[in-house]
Amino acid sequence: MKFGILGAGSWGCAFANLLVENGHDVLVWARRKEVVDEINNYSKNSYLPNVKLNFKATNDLNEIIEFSEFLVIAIPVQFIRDVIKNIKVWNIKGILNLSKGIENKTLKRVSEIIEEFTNTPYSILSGPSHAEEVANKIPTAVTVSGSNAKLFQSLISNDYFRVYTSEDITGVEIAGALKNVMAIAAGILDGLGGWDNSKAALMTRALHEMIKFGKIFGADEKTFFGLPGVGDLMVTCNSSHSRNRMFGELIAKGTTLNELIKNNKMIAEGIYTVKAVVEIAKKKNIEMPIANEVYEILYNNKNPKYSMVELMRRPLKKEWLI
């Protein structure tokens, strides 16, 4: 099959290599010419510096569409609209989304953004899948949901990358978006002291918030106990590869949000998604204490230690009421 991939970041490139290894033809689109030149001339990318890339890249969006049978989205959620609005003809068999987040200005999930431009069959792939490990062929398991889920499962799975299917697009999208917010909170805890008890409590209650949020939109609670939910939450809250966790840790140690954005080429989706999550929670009257504190720390310069105390002093209740 022919796959066109929008986005030449670490995940887009790792996924491209995976597809090539599975025997597919792959072309990757990158916004910046220097990224395309680096891939085409040297078979490498600064996002994955120690990995040989086995595909070609282009800056031409039309070339990607003409080439592709399937289009893979691997660009930050806040920029998806600005890219796909330039696609004039959607003569492809399906879309596979790898990006995790909620668009700030519309409060829409990726599937809802795509629906504005095309009725091409949509699927999403999500789960604990850091690009650095996939690129090095470390055993990984993920979930795909959508119209072409079984087809993508067969096209993508191999000896080190196992794909399960799900019928819950909404749950998979929401779990992937919210776990990034919760990973920032986990990073903040790491920056404050890295306490095991606190991290375990945080992750458990983070899952509770994710389920509450998802059920408002009709998501299946079981999805959050699978790879897109607790699986991705575990790896993103604990891994040294997690940008969201790392950003949270640096914030707790005194780096400002503006400094983080300015000094990092790679984007931590959670710093943008938290804005949308808090706004939606207010509109839908969803209690999201962890997400709210992350927002206050990032955007109102609240002292993380005060946030921790306020979370601990919330009204006492039974566990796991949704």
Ligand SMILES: O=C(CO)COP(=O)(O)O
Contents of the next structure:
Amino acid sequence: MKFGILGAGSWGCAFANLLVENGHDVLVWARRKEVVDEINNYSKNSYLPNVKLNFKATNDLNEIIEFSEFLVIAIPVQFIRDVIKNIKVWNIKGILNLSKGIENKTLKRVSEIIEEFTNTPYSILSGPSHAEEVANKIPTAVTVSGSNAKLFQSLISNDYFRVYTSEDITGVEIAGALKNVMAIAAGILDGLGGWDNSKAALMTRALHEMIKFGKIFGADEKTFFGLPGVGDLMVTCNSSHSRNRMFGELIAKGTTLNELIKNNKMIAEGIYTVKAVVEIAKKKNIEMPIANEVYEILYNNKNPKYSMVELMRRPLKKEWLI
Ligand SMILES: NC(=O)C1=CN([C@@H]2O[C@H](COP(=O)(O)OP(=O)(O)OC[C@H]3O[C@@H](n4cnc5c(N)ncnc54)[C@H](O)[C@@H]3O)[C@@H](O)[C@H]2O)C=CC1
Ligand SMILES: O=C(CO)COP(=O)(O)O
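Mind sharing the form predicted in complex with the ligand? What's above is the form predicted on its own.
Whole complex next, starting from this chain.
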């Protein structure tokens, strides 16, 4: 099959290699010409520096659309709209979204952004899947949900990348978006000196906060006890590969948010999604203590140590103790 991939970041490139490995034709769209040249001339990309890339890239959106049977989205969520608004004709069979977040300016999930522009069948793939490990064929398992879930499961699964299917698009999207926010909080505890007990308690609370938020939008609670939920929460809160966790750790150690954004080409989606989560929680009157603390630390300079200690001292709601 012919897959066009929007986004030549670490996940777009790792996923492109996987599709090539599975025998598919792949073309990647990169925003910047120098990234296209680096991929086409040297089979390299600074977003995934230690991996040989086995595909070609273009900077021409029309070329990608003409090429593709299926379109994969691997652009950080806040930037998706500015790219896809330039697609004039959506003559593709299906969309597979890999991106995890909620758009700040509209409070929309990726499926909701996409449906503003096209009624092309939409699916999302999400779960514990750090690009660096997938690129090195380290066994990984993810979930795909949406119109073409079974088809994508057959086209994408291989001996190191297992794809399971779900009916719960909303739950998979919300789990993937919110785990990034929670991982920033987990990283803050790492930065305070590796508070492992606190981190375990935080991750337990984080899961319940994600479930509570998801159920407001009709998500299935079961989704959060699977790969898109607790699976991705654990890997992102604990992995040295996680940008969101790393941002939290560096914030706790005194780096400012602006310095992190300026000094890192990679994107930690949670620093943007947390704004949308806090705004939605306020509108829908959902108590989101961890997300609120992450927001206060990132955007109102609340002291990370004081904030986390105070948060962890707050009594857990009875129903959250499992
Ligand atoms: N990297 C990973 O291990 C995984 C990432 N994801 C998700 O994949 C999505 C894509 O992120 P990554 O591949 O990780 O990206 P990245 O963080 O590796 O690279 C940043 C990407 O964002 C693009 N970008 C930066 N500023 C931009 C702007 N102003 N306008 C348009 N594009 C801009 C860059 O060109 C680059 O493609 C994200 O939603 C992420 O949460 C999901 C699973 C694993
Ligand atoms: O989604 C991911 C792993 O499943 C990647 O997490 P980070 O964006 O925190 O690196």
